[in-house]
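Just one chain is shown here, as structure tokens, and it is the form predicted on its own.
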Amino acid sequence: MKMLNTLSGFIKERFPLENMNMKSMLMKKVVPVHKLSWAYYLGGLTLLFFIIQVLTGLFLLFYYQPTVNEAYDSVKFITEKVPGGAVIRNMHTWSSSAMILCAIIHFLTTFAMKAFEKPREITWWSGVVLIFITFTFGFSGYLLPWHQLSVNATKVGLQFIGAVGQYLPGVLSELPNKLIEIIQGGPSIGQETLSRFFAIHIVILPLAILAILGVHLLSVQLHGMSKGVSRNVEKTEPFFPNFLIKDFSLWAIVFLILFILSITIPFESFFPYPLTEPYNPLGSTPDGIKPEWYFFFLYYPMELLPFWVIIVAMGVLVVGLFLVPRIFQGTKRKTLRFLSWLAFAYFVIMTVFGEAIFEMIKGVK
């Protein structure tokens, strides 16, 4: 009974019923104004890119065929034959990367501004789940064009799961390979894999993200914007309509930039042409295969360090993220900002210079 009362009190404090009305969540809500106020727009931008993903994805569904014999040709048909198809596909691809980048920066600034403090723990936990779902979106969608790069890069990602087995005891060592077979739908990548990734990408993940996003946004509206800085905030602005007008104005500017980018620069122009040829299951893996750029922070360390180090680090990171409200409850924001900048610097270095670092260390060895 005591445990139930404690749980009930915890939930009531995080979801106060008295604040669940338009006046509290919209009309009376204010936004702190200080040097880090720009960070308050990152969540909205991430939401914008998700909306673009949904809308462009629906358009692509009119023509995309999720079969190993037709997937590549249907994507090519969308790009070359469908009026506006190339722009829609480019917007879908560019906004995918933009959404992940925005989510990462939003996540780090939320940590830096200590927006996980009581009573915002559920906002933080739901954000952790959302960023995992966002990366899974990127991984599942990567396979769908069914060309050399997408299929072989997916194999690389699945090999990561399989490699965990060697560090597990007894019968548990077979669990990762069983999991791969479930994901693939068989012993190797084929039609079942494409069908499952398609279902995950367009049904399971959207439903999951809508549910978690609903909790996340409700929590944000109930508790308002985190103060974000250690000193007292002297200036605020009304959320409605002042902040919303600025937010939607930024959406319009970003959408225009994305649209121009999608018209002028095809996303796949950054890949060597052979990597975007149709997947050949009988051919050898071509050179240059690697995951998408947002997995480089994990991919290059995997190439350089013992795999057990990566497993331990990932396990500690995942558990640590959920324990952040407890671990860092007494930490100063200055320290949190330093840790955030450190994490962001690592991400940028691995993304931009990871390959050069890998080649340099490999050359020394």
The other form holds:
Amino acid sequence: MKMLNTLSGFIKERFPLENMNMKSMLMKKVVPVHKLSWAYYLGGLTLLFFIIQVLTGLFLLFYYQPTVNEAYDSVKFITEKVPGGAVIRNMHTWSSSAMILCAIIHFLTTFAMKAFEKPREITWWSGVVLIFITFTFGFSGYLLPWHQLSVNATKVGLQFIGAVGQYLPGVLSELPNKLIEIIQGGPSIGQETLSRFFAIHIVILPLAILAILGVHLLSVQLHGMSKGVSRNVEKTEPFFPNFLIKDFSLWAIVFLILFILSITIPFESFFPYPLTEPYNPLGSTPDGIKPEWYFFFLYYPMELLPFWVIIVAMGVLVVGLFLVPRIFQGTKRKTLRFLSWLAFAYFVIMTVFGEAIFEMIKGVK
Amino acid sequence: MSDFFLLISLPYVAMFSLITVTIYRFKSKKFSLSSLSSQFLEKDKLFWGSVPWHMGIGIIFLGHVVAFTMPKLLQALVSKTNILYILEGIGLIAAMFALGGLVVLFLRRLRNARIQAVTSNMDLIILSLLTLQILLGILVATLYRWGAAWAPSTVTPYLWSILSFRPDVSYVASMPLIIKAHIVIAWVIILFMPFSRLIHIFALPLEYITRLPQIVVWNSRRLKEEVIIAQLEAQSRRHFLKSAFGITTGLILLSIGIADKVIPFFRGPSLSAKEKEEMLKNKLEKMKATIKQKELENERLVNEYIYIADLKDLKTDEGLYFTDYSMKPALAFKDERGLPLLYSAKCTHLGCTVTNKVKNGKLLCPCHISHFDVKTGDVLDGPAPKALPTVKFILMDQSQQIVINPDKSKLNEYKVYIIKEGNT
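With the form predicted on its own in hand, show me what the form predicted in complex with the partner chain looks like.
Next comes the full complex, this chain leading.
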């Protein structure tokens, strides 16, 4: 009973009913103005990219066919034959990368600005879940074009789950492999896998993200923008309409850039052709299979370090992320900023130089 | 004859009067260059008349200027039908705006006593001419459709022929009466322009678009304060209107751009017969491959052993890909003694497919550079944890009998079969 009371008290504090009205959530909300104010735009930008993903994704659904036989050809049909299809597909791919990048930077800045402080824990937790969902979006969508790169990278990605088995005792050691088979829907990647990933990508994840995004945005509007810096902020600007107009102006500019990018540069032009050939289940795997750039920070360490190190690190990271509001309760923003920079530097180094580091250490090529 | 008079003489007279009288008025009666505001006599109707009229006529005028100065560009643009529709649509809407405004202004001149007191005959002539001209313009646009497409190659050359002093009416001589009337009235308006309030066009017209409306007040302290407040309000309203106009224009352009991409996207491609044929062929091939794949699957479910190849076709340096009982890729080689050597081609590390070319007695998995010994399947280097598993096989001779002890001289006659798990 006491625990129930604590819980309901906790929730009441995070979702104050008296503040759930237009006046306090929209009209009276203010945005602090200081050196780090630019970070307040990142969440909105991520939302913009998500909206673009939903719209372009719906468009792609008109022509995409989720079968092993048709997937590759239908994607090719969209890019080559359907008027405007290339732009829409490029937009979907470019915007997916942009969404993940924005989400990562948003995540690091909110950490640095200590935006997880009471009463914003729920915003933080929902944000952590959102970023995991976003990555899953990337992983599941990658398989759908059904070309060499996408299928083989998915194969490699899934096998990492199986690699956990070697550390489990006895009967349990077969469990990860069973899990892979459940995800794949069979002993190897095939039609069942495509159907599952398709359903996950276009129905399950969007529903999940909408629900959690709702909580995330509601708590952002309820509690207002976090102060973000340690000293007292005197200057603020109204959220409505000043900040919102700036936000939408930024959206307009970003949309323009994305549109131009999508018209001029196909995302796939970064991969050599053999990788974007249709998947051949019997041929040898082509050279240069790797995941999308946003998984590099995870992928190259997996290649380089003993696998148990990765498992432990991942476990600590995931649990740690949820405990952030507790662990860093008393930490100064200066320290948090430093940690954020550290994480960002690691991410950039692994993304840009990961391959070079890998080749240097392994001594290949 | 009337053509010659109305379409050649009249223009030159009009232009002559326009230039000389305008210069004369600029030099001698500078104060009269304005449109002689009557706002302090009546301002409500003025707003609802003057603003739509000027907005509408401004857009219409711009359209005519483009057709006159850049006919090639305009023609290139309107060769796309949707651009033509949009331009004509904008023109027609602007014309309706202008006409509406003009009617309000006309009624104001005729009904308001204070305004009538300051209305000259010339004002009424100009108003009538403008109303007539707009009506004619709308008629031309609706009766003789797509002026933006035909005018650049007919009216524009005529206008240039007048301006370049090589008058040539042949471009417009055979045109319908309404179009000719539209042209003639245009010249008449130009003729009257310098004698009327229309001369205000030459007095910095650009400023009209964005400047605050002038407020005329009687001389009184109380009113002055009110005016300051009114000015501020007007300023803020203007600011809002300007940004709203900008945003609306942006949104309209965005919607046009998006519609331009999205509507054809949903309509789908119109494929040529050849393209259709190619796609169908491709599809059929894929289907055949699927049938083959399904047959393989079925074969593996039903049969106790499955034919892979003739032993003589296997090579020592290049493997033959085949599908094992679990539908995963496998490789068949021949060893030094001439007997088959069958491995699973699924790398034990992360499941990539191993290459079939043997280099220095080694097989490569390209994903993470693991090497396997082709003789035993053992890992030589790389991250692979285990050797490639071998695949169980049997040999059969020509009479479909299982060979227990292979006869070295008859190796070429043997066929290689793989067998189901659990069988020996």
